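The data below hold one chain only, encoded as structure tokens and taken in the form predicted on its own.
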Amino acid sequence: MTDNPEGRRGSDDRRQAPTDGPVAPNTPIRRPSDDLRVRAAIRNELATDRPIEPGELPALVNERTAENVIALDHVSLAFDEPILSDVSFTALAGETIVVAGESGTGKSTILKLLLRLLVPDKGTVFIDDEEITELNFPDALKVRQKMGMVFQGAALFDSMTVFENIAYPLREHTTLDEDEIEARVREKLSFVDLDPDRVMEQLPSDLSGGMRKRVGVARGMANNPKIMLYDEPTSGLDPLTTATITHLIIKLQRELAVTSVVVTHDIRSAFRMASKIAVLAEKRIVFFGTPEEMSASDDKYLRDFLGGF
């Protein structure tokens, strides 16, 4: 199905941009480094000893103490030919991690191993503490009820309206009665700024690019999963609805300490939302560590990489 038109999404995105209220004249405008220093506050945060205060976010947690929801620990894979060589890395409770690369490297291969769409050749992947290469299928899928996906495309159901599409996985795999349903597919659609009482009953040939998108979020969440696993988020999507969906994975992290795995080619969106960066090239992870530590290295690969940014 083709886009909306750009009148549409327009009115529709710009209406629901990631502000805080109306924007005051001459309010400066927040940069890409402000960003960062932004992302930089929060790593402090969660790295402080301090306790946590009444109604803080859950994400502000320990570092130091807290667990690893996700790890890879020396992992290979080939199919014809090498797709991923000692590939290792992990994520913390409420951390987002990016994963960036060229095409072709294995990016979107990590995602299916998480998910146990596929199992390495050699090495281990853990899922909450959990070694998931070794478990038949009924256990599997236990565990992938712990995580949402959003596709590349948001991969709704085109004949159905979108409160059938966040419905679905929640009669698929709850015992939620209907009310109990539509309470939830409410929550999910207010927590990614679109109107319940507006879209639940469209179809996605009737909304936006960013729209459909929010909505594959808001789908991927309809289980209350501890881990949000995205296939390239923002692409095809103009800047605007793109800073939407990007404020969207960090407030996710932020208001629900969700730990998230985001596959994209938007190096800045990446350097918005991650808490660290994974770097795959010559199916390897060349580098791991803070957008800050990223930008500064004088690491040849890694200047190419980022280009002007």
The other form holds:
Amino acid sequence: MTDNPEGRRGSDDRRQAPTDGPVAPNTPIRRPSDDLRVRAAIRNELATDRPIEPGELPALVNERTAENVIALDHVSLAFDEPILSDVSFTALAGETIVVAGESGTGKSTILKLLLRLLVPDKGTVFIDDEEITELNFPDALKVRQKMGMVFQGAALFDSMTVFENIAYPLREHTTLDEDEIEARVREKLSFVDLDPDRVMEQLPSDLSGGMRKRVGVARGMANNPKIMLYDEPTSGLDPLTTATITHLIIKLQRELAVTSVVVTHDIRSAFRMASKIAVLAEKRIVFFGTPEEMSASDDKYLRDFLGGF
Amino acid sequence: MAYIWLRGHRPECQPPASNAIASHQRPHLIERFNEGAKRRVHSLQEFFVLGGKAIGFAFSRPFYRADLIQQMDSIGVQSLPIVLLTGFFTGMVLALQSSVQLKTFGATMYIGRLVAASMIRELGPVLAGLMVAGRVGSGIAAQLGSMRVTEQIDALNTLGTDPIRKLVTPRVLAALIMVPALTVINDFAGIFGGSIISSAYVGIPTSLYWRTVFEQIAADGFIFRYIPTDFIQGLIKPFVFGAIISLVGCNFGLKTTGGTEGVGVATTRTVVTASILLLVVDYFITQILLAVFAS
Ligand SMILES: Nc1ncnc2c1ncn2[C@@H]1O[C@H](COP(=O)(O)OP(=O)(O)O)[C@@H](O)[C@H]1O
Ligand SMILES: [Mg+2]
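Swap state to the form predicted in complex with its partner chain from the form predicted on its own:
To see the whole picture, the full complex is given below, headed by that same chain.
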């Protein structure tokens, strides 16, 4: 953190900051941590709060040529009572589908169906045009490798360090050697704007909620999956951290063109990142369409739903 | 039912059972009774499937050796103090009580035999088992339970690991190895405690005490020429107890529902179930072994 390999950027920053005193010669130039820089950028963005132009954020998807990456086809599932009945939706390559709905409507259940942690009572789930409903464990593992999941509470392994957590999928799924694993872990940590040297050896219990979420994202994307699933990535976080995480999801979909499914309560960030929004109510998807279509709709439930946020 | 599926005990390749009665249909009393019985049988079946899988995974790759060693430490090494302590005091009290009884027959010189027989055959295994059930069984349930409710189990699955292979197999193996080891230590601690009491209060010379101990061990004969039959009894039991404790803990831990409160429930259930099961199974093993060795 104190050593600055790209001193140029650091000294530029310094020159622009009028309140800083003169820098003693030979002292290494300190630059604000990545964390702070990102936060400052987001604070700026929030301050201006310019309206999002339609289709600006999600990578533009050509509906005609893009293939179905995710498809739920007439899926029904009951635990003690029915949770989902006849739910269908698809996600094209590069799209971000936001699943919104009140708690307990089965949003997390949908993600678990996609991961084949649950199997539907009726209907089928397709990942990359492959039906995953009837797969055995080894084949299910292969499909899961295509997906990165960010769990609601991050679900970091609390007996392992941050490094071990992110290295976990690499050790399980790949034949990378130790150096390559470390390089990959550093890369992913930098991507989520955490300082590798500072957090790698920490335990999840040492981290703040927002940092844990970010480590969760880093672990989810460690394998370079083509699909990312997020379970309420911003719930329980302060507005600033919420913006950081939203920013991160958008960055992922833009820079790496991953297909994503985001479960969220936060309709504001939903509008910022969604290609399409699916609203879940009464065991069914009551709305599936673009954010613009959603705000244009005069369906009473949708209006109430939007008004509620 | 999907419920069972998520708990991760069903063979992965089986399609979901579609004939389960959904409880929201409010079935009639008899059906409900049937349903309850079915569920009980089912959970017993799940328990054995879990055990089978856990053992099966010990013989195939990948094998999580670091986890096994860590579990052997936390199940075995860290239980050492309580096992030493309980064994020691049990042996002392055993010597004290039997000295009173034996005195009336003028047979106090047999104290060593009595302490050795009770410790090795019965008290050693059962005491070590109960202590481990309390300390380790509850720990396993709490650990796996909190991993379940914080979705770490789902995360393992997602990241390419069978949670049974990674979590249950090392714990079961560690218990199978360590509970017998702890039992032997418990036996020794007890017999040693007995020797202190018999020389300090009863006035039996230590050498005589230990001679009677070895007489007792040799009394029932040997298996394969060198292994005293008493040891067989005393080691089959803790082996089975180890399996019971670890599997009950893992089973309740993995099935935890309902957040942090659920973890507490799983922990309590584990200790109660494992302890009762242990005592019941102890009775039946004893009966079987007595029949086998009598013939
Ligand atoms: N493993 C399970 N067993 C029984 N019921 C469950 C299980 N998982 C979820 N449920 C129930 O399914 C419903 C939907 O859960 P969930 O998908 O987590 O909702 P959401 O994420 O939308 O808040 C809830 O009522 C929950 O109690
Ligand atoms: Mg949820």
